[in-house]
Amino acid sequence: MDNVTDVTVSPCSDSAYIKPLRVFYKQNGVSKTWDAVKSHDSVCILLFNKSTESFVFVKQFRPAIYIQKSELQKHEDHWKIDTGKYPGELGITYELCAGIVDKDKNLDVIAQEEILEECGFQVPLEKLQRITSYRSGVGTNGALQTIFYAEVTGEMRVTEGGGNHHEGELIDVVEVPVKESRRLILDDENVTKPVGLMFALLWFYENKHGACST
């Protein structure tokens, strides 16, 4: 997963997932400009494996994280990144199982499909609990992300997961024991993770931890 080489970066002129935009507007009569990105809404799911008393996360390489941690070197009409100096492991993240809302289906159905595709668990719709929705990346994006919670067991795992290989996804399914997960919230900054994962863990400890431990 972290064997990343030959990295080049160029301007984004066309994409099926995002649209870079420049917004012109007036606020209190003052003309202003803001650069933003129009993108899909998404779902994410905090999975708790009751059989192993652990959380099920996905581990993957995120180019956006990688370029933020690297230095771009201008080369003709694009940029390059020295992968010898900036190894691919810089872009590895721990995340909740997640997916974009790009089909005309209910959010819980999309969440169910993502759990099966990425993590290999078959979760009945009635076992999916909606936690809340929030706006992510409010400075540039502002897309809506909805978080669900589901409890799974070893018997519910029907595939190895790993994502959609036809779309180029390369995902590792990892389990973190509950007793070790608190460090991911505030203590361990060496593990790259999104704020949604940290929020979901805090929600779990506030609302589920006692019930799951009995």
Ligand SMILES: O=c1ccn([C@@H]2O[C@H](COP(=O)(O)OP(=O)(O)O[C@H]3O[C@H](CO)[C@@H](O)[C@H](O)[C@H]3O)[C@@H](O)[C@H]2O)c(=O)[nH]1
The other form holds:
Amino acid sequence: MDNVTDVTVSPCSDSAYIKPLRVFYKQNGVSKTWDAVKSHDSVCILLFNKSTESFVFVKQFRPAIYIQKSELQKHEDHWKIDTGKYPGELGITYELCAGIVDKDKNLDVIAQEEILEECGFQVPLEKLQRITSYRSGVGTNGALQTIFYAEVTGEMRVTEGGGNHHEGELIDVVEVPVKESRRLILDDENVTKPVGLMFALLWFYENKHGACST
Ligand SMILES: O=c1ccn([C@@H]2O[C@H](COP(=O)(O)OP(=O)(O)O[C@H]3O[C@H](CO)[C@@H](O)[C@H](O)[C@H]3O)[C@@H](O)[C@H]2O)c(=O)[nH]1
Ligand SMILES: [Mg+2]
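The structure above corresponds to the form predicted alone; please give the structure of the form predicted in complex with the named molecule next.
What follows is the whole complex; the chain from before opens it.
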């Protein structure tokens, strides 16, 4: 998964996923501009496997994280990244199972499909608990992310997960015992992760921890 080579970066104006835009406006009569990205909303799910008393996370290579941690070298109209100096592992993250809202379906249905596709569990809709929603960014991208919680068991696992291979998704499913996960909230800054994962764990320890035996 971290065997990333031949990295080239170019400007982007015709994406199916994002729209980089420049906003012109007046605030209290003063002219201003702001550069922002319009993108899909998303869902994510904290999955707790009761059979193993572990959280089910996904690990994947994230180009956005990788370019942020690397140095872009200009070559005419594009950039290159030296993968000898900046190896692919820089872009590997631990995340909640998550997916973009790019279909006209209810959020819980999208979450259910994402759990099956990425983690291999068949979860009935009534087992999905909506926790809350929040803006995933405020400076450049204000998309809405809705977070769910679901408890699963070994019997609910129907595939190995791993993402949609037709779309080229390459996802490792990792289970981290509840006992070891607390360090992901504050202590382990070397694990690259989104704030939603940290929030979800705090929510679990605050609201659910008494429900399991650890
Ligand atoms: O530029 C792109 C963007 C997406 N894809 C494809 O689209 C899929 C999208 O996957 P999906 O699982 O639906 O969404 P995520 O990439 O997991 O992103 C969601 O989950 C992330 C983790 O919470 C959030 O940061 C994002 O905002 C949210 O959209 C990818 O796997 C690719 O197959 C591309 O090929 N190129
Ligand atoms: Mg995803």
